[in-house]
Each structure stands twice: as structure tokens, then as C-alpha cells.
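One chain comes next, on its own, written out as C-alpha cells in the form predicted on its own.
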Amino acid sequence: MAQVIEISDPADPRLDDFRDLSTADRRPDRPGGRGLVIAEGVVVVERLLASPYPVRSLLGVRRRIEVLDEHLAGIAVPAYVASAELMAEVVGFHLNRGVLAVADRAPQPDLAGLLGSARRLAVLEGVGDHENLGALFRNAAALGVDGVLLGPGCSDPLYRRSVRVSMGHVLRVPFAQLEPWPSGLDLLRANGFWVAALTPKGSAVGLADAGLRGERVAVLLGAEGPGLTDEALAAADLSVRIPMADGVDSLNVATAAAVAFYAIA
């Protein structure tokens, strides 16, 4: 069972792993520091907690540490309860959501084993936006992508934007790296995958006469603006678009993906 613990000392040393999180090279989260998953708001800390990050503890405000009280249940973690303005001084804003949880990373699935049981994946280059990059995570929970392959210029799924954009669900979607890039893309072809990469350009296929619907796909996408680059299109078994009004170029990547996901089911 969570212990509850009430702090009244911003400088309690038990609350260091929510400490600085606006100071970007203190930050728990970043991967040059610990590199811990931080979870923000109720709805995310419920998920951080049903998942296999080991949680180390949770701070928050009263009424958001009781709401999560059945989720406790069996963890023998520390809920720290502090008001909302020792909480800001802490963290180093005001947390709006009232309540944070943070734990250690959880080794993710090798690539051998994620390709050999997905039928559709998320193939990412150069997505290092965080807000996209959760963005894309959770529109991959909702459609049913089994998982996301991380090449070249993406930015880490766990840090904290990334978490809350995606509600949670970088949590429970796996990914791991894919290297070396674009030539990795090999392996996904050898698992039986077809590899298509999601362009504007006006020489792709659409994506409703792909074909695609049913099979093993992986989805390639870029950044938004710059897109794929030409070895990762060359390196493609196709390339798709999804058709646009007159005036319309492209869609942000995070809401190119779910069009693309769902037009594979």
C-alpha cells in the first residue's frame, strides 16, 4: 500500500526527482540526467501506474492523491501530498494537473521480437518534436499500431511533453531503435512487412488504391515540414499520399499518421 507523507519543506531532498523540471539541463527526465519517466495528471499517473515502469514515487496535491487511491493499492510506493504552491516551487511551475509521478525506464522489447509478432508498425525519421512525437504515440494506442520504430533524429518517447501529450500511452505502445538507417528498413521487408512511406508527393499512390488494408505495413513518416528524406523514400517499397483539397499541402505528421493507420486496418 502507498504510504502518504506530508511535506511542508520545498527542500525536502525526498522530493529531488520532481525538482527543476523547467530547467532544461537539470531536467530528471532527459536522458543526459536519470532518465526517469515523469507522468502529469491523474489520468496519466493511473496508466504509469498499471504499466511495467517501476514507479519510484508520486507528489501532488490532496484531492489528486485520494482520487488515485484504488490504483495504489498493493504498491508499496511514496505518495507525497503538498500544497500546490510548495508543489510550483518545487517543480518550477504551477502544475495545473495537481498531481506527478515519476518512475525508472523499463527495457524495451528487442526488434527481432517486436517484428516478429506485429502486423503494423510506426516507422519514425527525424520526428523530434516532442508534442508530435506523443501525439503520434497515442493515435498509435487508439488505432491498434503495435508498435514504433525510432530511426534518426527522434527525440526520446519518455520525456515528460512526449508522456502527456500521448496521455499515457508511450507507456504501453512499444518502440525500439532502428539501425542502421535507412538499410534497417531491410529487416522489416525480411519479417514480411511492406515498407510505405507516407509523402505529399503527387507521384504516390493514394492510399485507399495501396492495397495495404489487412497486410503486415509499416508506416514511414518524417518531420513535419522537411518530410523523408529521398534515401528513406528510395529505400520504401512505396510510397502513398493522402489525397488533399486544393490549397491543403500536407497534415501535421501526428494527424498524417492516424489517416494512415486507419486506412491499413
Given for the second form:
Number of protein chains: 2
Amino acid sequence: MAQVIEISDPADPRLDDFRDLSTADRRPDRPGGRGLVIAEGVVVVERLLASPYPVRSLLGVRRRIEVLDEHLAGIAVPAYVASAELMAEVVGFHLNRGVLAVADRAPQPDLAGLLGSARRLAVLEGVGDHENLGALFRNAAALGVDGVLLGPGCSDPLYRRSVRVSMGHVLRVPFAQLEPWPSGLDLLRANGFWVAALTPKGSAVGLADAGLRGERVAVLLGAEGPGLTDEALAAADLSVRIPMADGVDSLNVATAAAVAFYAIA
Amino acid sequence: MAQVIEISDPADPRLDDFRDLSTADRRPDRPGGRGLVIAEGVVVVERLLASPYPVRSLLGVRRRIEVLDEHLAGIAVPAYVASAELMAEVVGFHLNRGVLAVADRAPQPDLAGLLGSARRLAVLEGVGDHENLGALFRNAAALGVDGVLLGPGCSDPLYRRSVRVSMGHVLRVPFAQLEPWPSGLDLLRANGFWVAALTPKGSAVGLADAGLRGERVAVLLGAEGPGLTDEALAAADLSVRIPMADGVDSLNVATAAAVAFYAIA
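Requested next: the structure of the form predicted in complex with a further copy of the same chain (the form predicted on its own having been shown above).
Now the complete complex, all chains and molecules, led by this one.
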């Protein structure tokens, strides 16, 4: 059972994991920082508690900690209760979600295991925007994608903003780095996947006509704007596109991913 | 030809349309405010210049105004050039997009005209979030939706943030209010549309099995969270759903809309 502890001093060292989250050079979720995983809000904290990530502690206003009561029953971590004002002082900004949890990282499943069990994957190149990456994980979780492989130029899915935008689904959908790039894509093929590159290019096959439904498919996605590199496009088995109206350049990468995930489900 | 005018005084009254955009009670894009349409960034400004909205003036750093040169050739409006610092002082925040344009509103096409010519529509209930609304217009534009009808509780698509998130597509996709609600949906039926309510309810038909492809379809969408009201669901011809993985509540409304637009295209 989580131990509920009242905190009245913002300098209390037990809150150090939560300190100054928005100050780039001090926040614990930065590369080179402490690499902790931060969950914000009741729904995301619930998903963190249900995940393999070892939770270290929670911090919230009383009302939010109480809402989490049944989820806290089985775990032995401190749940610090404080006023909204004290929380804002510690964290460095006003939290309208009223509760945070912090966890250590956990090992991700190894690539071989993931490739063996997954039926549908997303493979990303250069998706560096934290919000897009988080939204993409949310869409992957909703639409039955079993894992996400990260090529070069992707940001850390466990970055605080990605965790929040994903609604905590980065904590559920397994991910792994794919190296070397793009020749690592051969590994997918060796495991029976079709590697389908999503691109707006007119020469690509329409998603609905590509015959991917029901197959083992890895959807290869690049960042909005630059898109996939020529090397990644060349390494794919085929290029597919979402039929797009005239005068519209592209969809947001997470949205395009959702359409592709739906189309191959 | 637009007249390029250097501005060196932040108090210059010619910049009043651009003043204090982030201060809620003074910004011109608020209901009760002046109702001007604000475009930010080169791409969105280009779309504004190509739209029926009468442009009043532009404000930008020299480099950005120069990029817009060919688009400005045919129009007789002032293009104010200023430093980034002066712009920030006038607007009230730093603009990393470097250029703004302001326009008056233009009448939207009447509902009867829109219903007569459209083949696919989105109909929204309670979509009050400006970013979701903007993203939804972007997806509508990309995926061939001919217009958006706004039921109760929707925010103003021409609000500055919606314009920006839509990448300017709110300026291209026609929209209209639909009243009374939900009985106004009868008008759609009278014009040959199937009104398909998108809902996560298990009793709804899977999107791919609903036989909507190629038909005249109006997709009825509610806000993430509350979803559609019972009245709206009852007024639809059928309910459709996106097959969703276990443990995932919903997609973002603009993302769900994109999947639905793709599925009926």
C-alpha cells in the first residue's frame, strides 16, 4: 500500500525528483539528466502504475491522490500530498492535472523478441518533435500497432511531453532502436514483414490498393516536412501514399500514421 | 502591387490590427473584438492571400516579406516591414514565423449551396478546442472533405490559433452553422447525405463495413471525452466506429476524423 505523506516545505528533499521540470538544464528527463520517466495527470499516472516502469513516488493534491486510491493499493511507494501552490513552486509551473508520478526506466524488449511476436510495426526516421512522437504512440496503441522502431533523428519517447501527449501509451507500446540505418530494415524483411514507406510522392501506390491488409507490415514514416530520406525510401519494399486533395502538401505525421495504421489493420 | 513600408516606431497606429494579439481582452480575433482574421507564417499568409478574405495589411521582417513577393504582386495592401524586436513588442510575443497578415471576414457560402455541391461533409458538435478544430480542417482539406458544418458548442474556426494549426486550410474549406440542432441534420438527408455518427460504442458498425465509400456522406463528430450527445446519435442514420485496441479509450477528434475521412473517400 502506498504511504501517503503530507508535505509542507517546498524544499523537502523527498520532492527532488519533481523539482524544476521545465528548466532545461536541471530537469531530470533530459538526456544527460537523470532519465526519469514523469507521468502527469490521473489517466497517465494510472498507465504508469500499470506499466513495467518501477515507480519511485507520486506527488499530488489530495483530491487526485484519492482518485488513484485503488491503483495505489498494491504498491509500496510514497505518495506525497501537497497544496497546488507548493507543487507549482517545486515543479516550476502550474500543473492543472494536479498529480505527477516519477519512475525509473525499464529495459525495453529486445528487438529480436519484438520482431518475432509483432504483426504490425511503425518504423520512424527523423521524428524529433516530442508531441508528434507522443501522438504517434497514442495512435499506434489505439489502432493495434504492436511496436515502434526508432531510426536516426527520433527523440526520446519517454521525454515528459511525449509521455503526456501519448496519454501514457508510450508506456504500453514497446519500442526499440533500429540500427544500422537503413540496412537494419533487412531484419524486418527476414522476419516476414513488408516494409511499406509512407510518402506523398505521386509514384507511390495508394494505401488501399497496396494489398497490405492482413499482412505483417512495418510502416516506415518520416518527419513532416523533410519526409523520408532517399536511402530509407530505397530500402523499403514498396512506397504507399494516402490519396490527398490538390493543393494540400501533407498531413501531420501522427495523423498520417493513424490513417496508415487503420488501412493495414 | 503591395506597398512595402518600413516601420520604426512600435506605437505606429498603422500596426493597430496586430497589437497585443495574446491579450485576451484586447486581441482583435475574439468574439466581441474586431473579428479580424490573422494568418501567421509564410505558408498560411499565402493561403490567406489566395482566399476570398479581404486582406488589410501584412507585417513581417524583410526576409519574409520578400519571400511573399510574387503573391503580393497582384494586391494593393500595405506590407509593413519591421525588425523582429519591434514586431514582438507590437504583437506581444515573439513570432518565430516572422510574418503576419490580417484580413476582414468574408461571408461563408450559404448552407443550401454547400449542401447542393458537396459530396462529403464533416458535422461537428461541441468541438470547442481551437487546436483540434484547426487540425480537423487541415485533415478535411487533405482528405477531400468539401465542407464543415458547425453544431452547438464549436469554437470559431477563424480564431487565430485554429487558423495556424489548420495550416490556413480553414481559409479554404467552406463552413457554416447548422441550426436547429440536431433536427437540422434532416436537411442533409433531404440533400441525399447519409449522416454517419462516429462513436467508440461497441454497437456501432465498423467503418469499413458500413458501405459508405462513394456515397454522399456527412460524418458526425463530437468532442474527445464527452463525444456526441444522445440526441445527435439518435438523429444520425447510422453509427460507425473505428476498430480500437483494448484498453484505449479514444483517438484525438481530429485524428479520428482523418481516419473516417479516409475511410469514406
